[in-house]
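One chain comes next, on its own, written as structure tokens: the form predicted on its own.
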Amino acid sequence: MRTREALIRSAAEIFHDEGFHAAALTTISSRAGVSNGALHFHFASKAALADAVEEAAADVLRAVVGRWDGGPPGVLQCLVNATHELACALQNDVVLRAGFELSREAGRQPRTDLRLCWQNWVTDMVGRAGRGGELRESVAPESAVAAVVAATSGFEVLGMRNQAWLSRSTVAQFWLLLLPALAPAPHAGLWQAEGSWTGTATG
């Protein structure tokens, strides 16, 4: 198990640095501190290793959204908090970063599409916010989903080269713009754009 986990992390680092197509299995095994034979014992191919990285990244994503299932402090605030935690995790977890990058790798069919997983969760949360009276009646749920998914996906892509796009202040500025358009007037001041989540990004 330790060897497999070491290989997944090593592969994530190499895929992130060099891209899937340029990554060499010998480089991955060397960084993991194992032989090529040990790598092939666990993974039949580079594609199988990439699938494992994506699934490990999906586990991280599921853990992030699982902490914000719509209980207190409200569905909309949970959505805000999840975007902050996701941005923080993208800064600090190379497996998660690589998983998202692999999902958009040209010429490769993702086994686990992290963006689709994220989109489905956001869609569910926006629907629940609407049913719970946390959205203005004039807000079309699909428009709210599009805004959140497009912005957070953009932060992830831009954050590859400049982590300021994943900072708490950047995510908060987005929500400062969006929340007044989403929340009914009586509730507009209740949500914290900077998140009520207490985690911090270390860069």
Given for the second form:
Number of protein chains: 2
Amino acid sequence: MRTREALIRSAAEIFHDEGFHAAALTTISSRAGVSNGALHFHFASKAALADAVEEAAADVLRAVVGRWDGGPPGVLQCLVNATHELACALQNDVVLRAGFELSREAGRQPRTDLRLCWQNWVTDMVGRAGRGGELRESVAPESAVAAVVAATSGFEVLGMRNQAWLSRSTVAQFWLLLLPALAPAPHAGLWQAEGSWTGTATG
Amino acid sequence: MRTREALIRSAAEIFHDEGFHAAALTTISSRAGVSNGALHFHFASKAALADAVEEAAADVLRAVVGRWDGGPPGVLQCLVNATHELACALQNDVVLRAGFELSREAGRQPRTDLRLCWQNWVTDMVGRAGRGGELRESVAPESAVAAVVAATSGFEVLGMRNQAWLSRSTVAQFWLLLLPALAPAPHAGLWQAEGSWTGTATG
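Can you give me the structure for the form predicted together with a further copy of the same chain, which would complement the form predicted on its own we have just seen?
The complete assembly is shown below, putting the previous chain first.
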């Protein structure tokens, strides 16, 4: 089991540095400190290894959104907090980062589409915010979903070359602008654009 | 010259379908209807071909933003219109699409970073909108830039698997939400989220 995890982590690092197509299995096994035979014992092919990286990344994503599935801070604040925690995790967790990158690799059909998982969760949260009176009546839920999913996907892809896009301050800039447009006026001041989460996000 | 253009277009199609690393030069030359020798006469390597695709895509991007560099509709409306025209062009112009995809290819340093060109243009436009009184005083220009650049990058990357993200209605949903947050209240109703551009965007 430990070997399998070391291989997934090593594959994520190499996929992130060199891309899925350029990555060589021998580089992956040697970075994991195991033989090629051990790699082939756990994974039949590079594609199977990529599927495993994506699945491990999906576990990380589910854990992030699972922590913000409603509760005391309110649905909208949970959504804000989850975007901050996701951005932070994308900086620090190479498996999560490689999972997102794999899901937009040309010529490869994602097994677990992380972007779609995220979109489904955001759609659910926006729907709950609307039913709970946390959205302005004039806001179409699909507008809110489009803005949040597009912006977070943008932070992820821009963060690939420049991690400042994943910093707490950049994500907060987005919410500073969007929260007053989403939340009914009497409540707008209650939400914290920088997140009410005391994680270790940088920036 | 016609051969060179055919090769750039063919390379863009193959890079888009198969990814830069997986793409074979023989597939590119045969789709362009030319010999391998002709390809090597024009391009010393696959990397040189990718640089040429990126440069041709940058020309398309410059033409798009050049059409919306201020003028009668106002700076903010020009910015809205340019995002619509960019989304439309990403659906219809494989060279532009491949250029953006190349700029986020792992293990490849972009020669002309299209995302950075776009970000610089948006930053300039937001600055001009602010100086011209088209932004609310409470809006920090960097918030507006972060939101617009992140969302448009998200539309591009999400549009790779699902073109609905590049449709006029999706881009308009984003602006419907953002414009009232950006523009001073008396003017907010003057801007058209769906663009004041009569292009051929679908959706």
